[in-house]
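Encoded as structure tokens, the following chain is the form predicted alone, with no partner shown.
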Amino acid sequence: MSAELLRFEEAHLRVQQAAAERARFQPPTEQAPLGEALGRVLAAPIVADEDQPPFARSTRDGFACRADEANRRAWLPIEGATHAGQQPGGPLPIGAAWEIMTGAPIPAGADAVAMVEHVERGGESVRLAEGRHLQAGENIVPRGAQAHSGETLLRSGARLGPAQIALAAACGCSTLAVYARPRVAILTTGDELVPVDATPGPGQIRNSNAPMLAALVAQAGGAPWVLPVAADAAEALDAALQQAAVADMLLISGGVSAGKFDLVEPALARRGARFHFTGVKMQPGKPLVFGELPSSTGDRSPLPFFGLPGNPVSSAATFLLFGATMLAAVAGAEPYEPQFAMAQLAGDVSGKPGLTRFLPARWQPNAHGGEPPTVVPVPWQGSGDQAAFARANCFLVVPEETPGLKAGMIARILIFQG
């Protein structure tokens, strides 16, 4: 095993590179009610079934008119009235209006619809206000013009939110395909990790890597499998890693660093895997180890498998960064990047030489429209101080060649709350 650093860039690069190679393994696909489908991964595409609008419709409560005609200033008769959820009217006279409410169909021979707040109205006519002109097309959706019978409309991969699951409900859609959701087995390793609901000895700690991480699986599309704590013991990480050959991902927690008991690495080694790197010039999350198990059966593709660093604000950088792309792949999404925005820094901040550093900091928008959010970071103590990272909502990169950033400064960040 090589103990080569990677500068963080050149790792983000080989997680991408595998998770595109990962992505060729297609996962099992299922259905899904469309009321359970947040959050899923669509394994087929979703097609029209009809045009969309499927009749030309009105944009606006007003009156359906030809455009050359109201432009006259002429009084118009209200021939008619439709609103939403109607048969279309008409055809519409010449030289007349029909009374429209939003989302109804246009009667034939009408090209606009003017606004009922930009007309004079005089008992059963109608004429266009002074100063206002209207527009042949104006206020009207054509038929079609959203979406074609047939057209695709989302792709397979897509992760299905709010917007997608209402295209889907346009399109007919009760039930859809979707991929299964990877197995993703979380081992965390320590003597002095006891459960949560205990009161932790001399020494001891609660295991908080666990629900973290677990946490972060779900909410990046995984299910989250939970195992047992392996102790500092050649024997039990042999045992925890045979029980994990079969889930589709696998993230370690701990035992990865230098010391005499990250015993990791070499477990790891002994069950044949393929290391991408064992190291990242970055802060937190140095120790970071990626790689690959060989299938235990042979009919399974590989496991891809991270070596988080055992403090939590360490754990949830790195999987961030590296562990959610990977994740993605495995899931058969779409390639996922991490959330990176710039955001004007609020105070000064200092630089590691060597390391590219990414410091639990809060973010919110400028209250002056138009300029960029703000950045204040959070005071902290280290990658293991976790109450520091729950008042975060980012992380603030300083990059490796930078000796500090300056108040002022426009900085990169990375989002991963609110």
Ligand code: AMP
The other form holds:
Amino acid sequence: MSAELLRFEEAHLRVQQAAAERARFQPPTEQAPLGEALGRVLAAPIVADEDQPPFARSTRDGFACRADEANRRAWLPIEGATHAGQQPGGPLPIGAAWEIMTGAPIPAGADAVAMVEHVERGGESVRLAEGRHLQAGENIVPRGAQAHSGETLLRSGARLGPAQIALAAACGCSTLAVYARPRVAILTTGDELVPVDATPGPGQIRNSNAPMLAALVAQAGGAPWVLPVAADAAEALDAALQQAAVADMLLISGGVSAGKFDLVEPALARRGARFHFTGVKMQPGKPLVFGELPSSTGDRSPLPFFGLPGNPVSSAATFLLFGATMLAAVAGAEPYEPQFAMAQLAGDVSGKPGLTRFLPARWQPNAHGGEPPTVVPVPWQGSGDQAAFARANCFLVVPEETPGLKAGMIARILIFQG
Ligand code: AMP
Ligand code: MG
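Show the form predicted together with the ligand, please, because up to now only the form predicted alone has appeared in this conversation.
Next comes the full complex, and the chain you just saw is listed first.
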């Protein structure tokens, strides 16, 4: 249908704008026990219920003391001991030390902790080892240094990973208010598709996009809803779009190229779609379609959709580059950006004038010697090459302007695994 192709950057911007617009609608909220909160999106802030730490705590095993006394290397008699879990001891008498364990409260009067490895012991006294110096405050985290009681520590929209779950636990939250996972309808189209457990006949292929897109959606925090395959026929597509109307987001695979049986765009248009774009100057993914269908009931927000090109690598790349950004907004999550990074290219790659290329590649961290990560393109037979794609862990980005990239150059990659 419409022939205007956007530059990749422009398409990216339009998706970001639509996502920002969509973020004004809040998804419904539900409660999740902490043990099931991984990957969910917080619907209410997490607030510190007390100072963190709640008392000045030692970060080392050693001796609480006064730094200026310790620095004179006087022998300091050990007047008491506190280990983690005990009430604060003390007060610390003038000219004395207090044995203390990691995590234990500092006795009143002490202003530093000398590490056990940095003192000499003589009977029931200690002194700082020769050549050591202790600063006031050393090895002590003051009360409230990490957070103050009542402070917001995580905003709603934060995605819950292991660290965020630990923080919620530390604040006493055993269940969390989270946004309901958005239901993402996955509609695969194509007369050539047969189910995964069927043996393809001549000219047929297995429907690998349905489970792949379901996995991508789940990974991005959505609830995949796989619809039956739609045939390349107007009536079949109309019926499928009708069924998908109750979803929160819609991914359609196939049927968006310029061929005779690419009927998805007209079907979307029949349902009153507003198209944000209908093609991008990129490879793979050029026929990508993005827009919104009007709400089916009037009381819901519009239904964002992506018409993804059917070749598996195209579908995956366009979902990762565009779909995931929209899905984050639909999920109530903070704005999401594709995970770009820089890596040093091993080998030459050619460009395609007028298209931003996304080539399946493998990146590898290079921890030794502070070198940047390296990236090597995976040999492939084009965007239908699932075996090559399964060996990749990133896309190598070849910008539209370049005739190609040379070995040794620092190039942009889109990381999707590893
Ligand atoms: P299309 O975008 O509909 O022109 O599809 C392009 C090519 O992608 C088709 O010829 C198939 O080889 C492949 N393809 C389409 N849909 C799927 C699918 N659901 N699973 C795997 N491959 C597909
Ligand atoms: Mg097709």
